[in-house]
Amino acid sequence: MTRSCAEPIADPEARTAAEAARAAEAVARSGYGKLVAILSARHRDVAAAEDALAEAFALALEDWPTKGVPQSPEAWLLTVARRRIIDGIRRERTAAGAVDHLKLVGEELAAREAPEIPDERLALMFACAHPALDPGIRAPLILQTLLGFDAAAIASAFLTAPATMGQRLVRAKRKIRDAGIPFEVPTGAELAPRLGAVLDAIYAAFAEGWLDPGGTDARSRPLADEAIGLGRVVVALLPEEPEALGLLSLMLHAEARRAARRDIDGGFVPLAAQDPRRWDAARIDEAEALLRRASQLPGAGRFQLEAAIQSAHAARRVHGRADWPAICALYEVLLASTGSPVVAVNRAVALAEVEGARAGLEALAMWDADPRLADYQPYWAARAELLARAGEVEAAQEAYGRAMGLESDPSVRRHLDRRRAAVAAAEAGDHHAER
């Protein structure tokens, strides 16, 4: 077939550069955390590992277009980054640096004989979630070191100024280095509390992404996806840890409903009004399988209980109605173990489904004085709904207004406003019928 005169001729150099860029991007997406983990595990300097890897990626974009993408891009990047770290240690010329220098040289020689790259991501997660670090920086630190998120993106997701987040991340990495925080998976009695910190950090990242119901925030949406990816890493490396299985199940159950949280016009749809046919069946099936695996292992923790609650909600797919008695019972166990006012609000809502709105309001009233609920939007939204169902229209209107004032999502505010208007209209209709 002859080429048309108007058909552009592809530039071989441009095509090669594009292929190199795609290869580098693929490694950045799938192997960034793995490379940072192995680079920082021996030297215990996360910042140095990140800098060396950044230089390796820059060199790849210069080298690969002319010499071709190597057979193992990850191994190539690891070798170049490790040499950058060796050069940096050599320049420092310290006694400790000399030891690290010999270790890294030995690793490089060993890597030539055994090119398989070990997976040290879990060890890096445990370092980032170490008790010596501020709990508030653990999730952001995991996101940056394991996933390569920049400080600005993390700051946006965690509602922090970029400069502040950047400074906190730098201080945390410096503390890991200076305090000699180990890059290792703890064993025995130390595993459970340390694993809890890792799982909490992953779930905090997921929750930030989950707050964007429509997935419209370019910076928040990846958080949920990437947190699920980190959950998979933990499960793959610790397959017999029931709470790790429970966390992954919980995240998959929640993520399965993402598409159903908005209607065709982009309006917010609460869980009770969602169409189960819009839920992701494959994710739910995987979540259920993980939960069954967890239930066969000793011990039941928070994440397993929360996943079981989501499983009871998913019963609507089969039975057309959530298993509210089971949900209520699970929330009671969860409340007893956590004492969380957030759990108390959810328990009150579940109790209202089983015993009526008055029972739910009585359960909620036990927590009315808790200062942690004063500005908690779901508390006021739940209170408004239960008051409306109980016929206390004026109090419901006031609670709806408070919930709207505390809500940042315009779509959720519109939903609450529609509910408030519907309650007022129903009340006016009743008065009209009486006359």
Given for the second form:
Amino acid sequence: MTRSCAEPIADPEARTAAEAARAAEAVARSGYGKLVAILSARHRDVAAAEDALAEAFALALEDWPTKGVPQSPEAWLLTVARRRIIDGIRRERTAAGAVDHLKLVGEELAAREAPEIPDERLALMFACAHPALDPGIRAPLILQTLLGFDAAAIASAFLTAPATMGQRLVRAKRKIRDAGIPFEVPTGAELAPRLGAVLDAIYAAFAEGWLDPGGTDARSRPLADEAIGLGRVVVALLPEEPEALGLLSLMLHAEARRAARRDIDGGFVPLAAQDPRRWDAARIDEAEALLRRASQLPGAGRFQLEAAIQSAHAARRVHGRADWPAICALYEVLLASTGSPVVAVNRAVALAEVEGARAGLEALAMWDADPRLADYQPYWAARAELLARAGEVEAAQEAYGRAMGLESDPSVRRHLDRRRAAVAAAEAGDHHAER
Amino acid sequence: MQFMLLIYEDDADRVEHMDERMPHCGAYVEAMQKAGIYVCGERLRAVGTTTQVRVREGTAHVLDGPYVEAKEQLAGFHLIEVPDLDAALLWASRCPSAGRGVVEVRPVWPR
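Show the form predicted in complex with its partner chain, please, because up to now only the form predicted on its own has appeared in this conversation.
Now the full complex is given, and it begins with the chain already shown.
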């Protein structure tokens, strides 16, 4: 059994060491991104900032047990890390380095007078989601620099080899430093598209975390929670941006249903079969409030629309039935603006709820040849369900099989297998009745 | 690029549940075939059927059974042709055996 925090530790030396470790861990969890953001902003060297901060944390674990945890652990870590960077620049002795050096020394002096640590995380997010960087590396980069995830954990989330992910992260950080990518929040007309890239990256991190089978891996911190935390940072620093509000609302709506997606045996429960009483009411209420705030601002983008769709699903809580006509209409708007085959699949499912399975299948048929859907599990699962409802048993079974073959989550695979068997059994029953 | 997906599983458990798990495995292979990436693959008989051969100083030594008593044993393989490692990892994650044992993904040495 592991020692619980509440249990008193007799040895005072061990106690101070444990206290120091707890204090360091608390900063690592809550303040990591803030510190990296400040340390990397002046000279744009994220890797150097991370290394300096890692050294500062290591020193804290040596220093704090004997000297006590400083009054402001964050300020202590920041000062030590800044010193490390200054020392590093001093060793390089370049002209450009000399300027950075002076800036950092000035910053350190200023910090002594104003111990309040400014929040520059948004600037770091904009640097990590800069258009000059490959879209696929933006979310991993944000997870590493703002949350301190290591390359191996990020690699697992994005289903990439750890060594490859490590190399991609190193390359991206080098590019930020060498290509002169700015650490600032864009203004004016530039803000909306650039913010879109930041929000996309946060949503990618959330989606990977959400799809994580069961989210039960104890070693990995819940990625979805962390992504929601990033969404909160953006909303706090840009409170008048409807898409930022929309994304946070969308993530909270999805997260509210996490527990309801599993039955007591750990089996998968699809949305339609979920018990709304198992949804997290507090999260839904917060999501709804955010969506209302977003709707009062001009312009409805992708995330606000998707949040509105989730809100229409959540209506089941009150009305016993999701607002399918609204869901259908919202997907149509989304489809018109994105042209995404993924949206088309969802729209077809919604249409089937309003106009019947045949109408859904017809809507889906327009996308059947799209190569982007050929290996897309939700397309096959949706198709199977609609075929089953339309009474096309053989085609339904085949589609269920295809969805099973494309699924990574064992509990979802078992669910699809059960559906496939149920469709076959129902038909066998019909034949029996005919005879 | 060709990748070998080497499947390792608890052998006793695998052999015991072979029949009930076949539909999942079949669906997986069919999805790979439909995706046009499947080269070939086989499942192996129980690990107890293994016979080892080695030749040392001109003399052949034949032994019964597997060499190491690891918990997870080689259970079978799939050979696939995909553009890169990321694609191979995605397919490996869909392998039903990955939910129980482990799937090792290794590139085939090109001829």
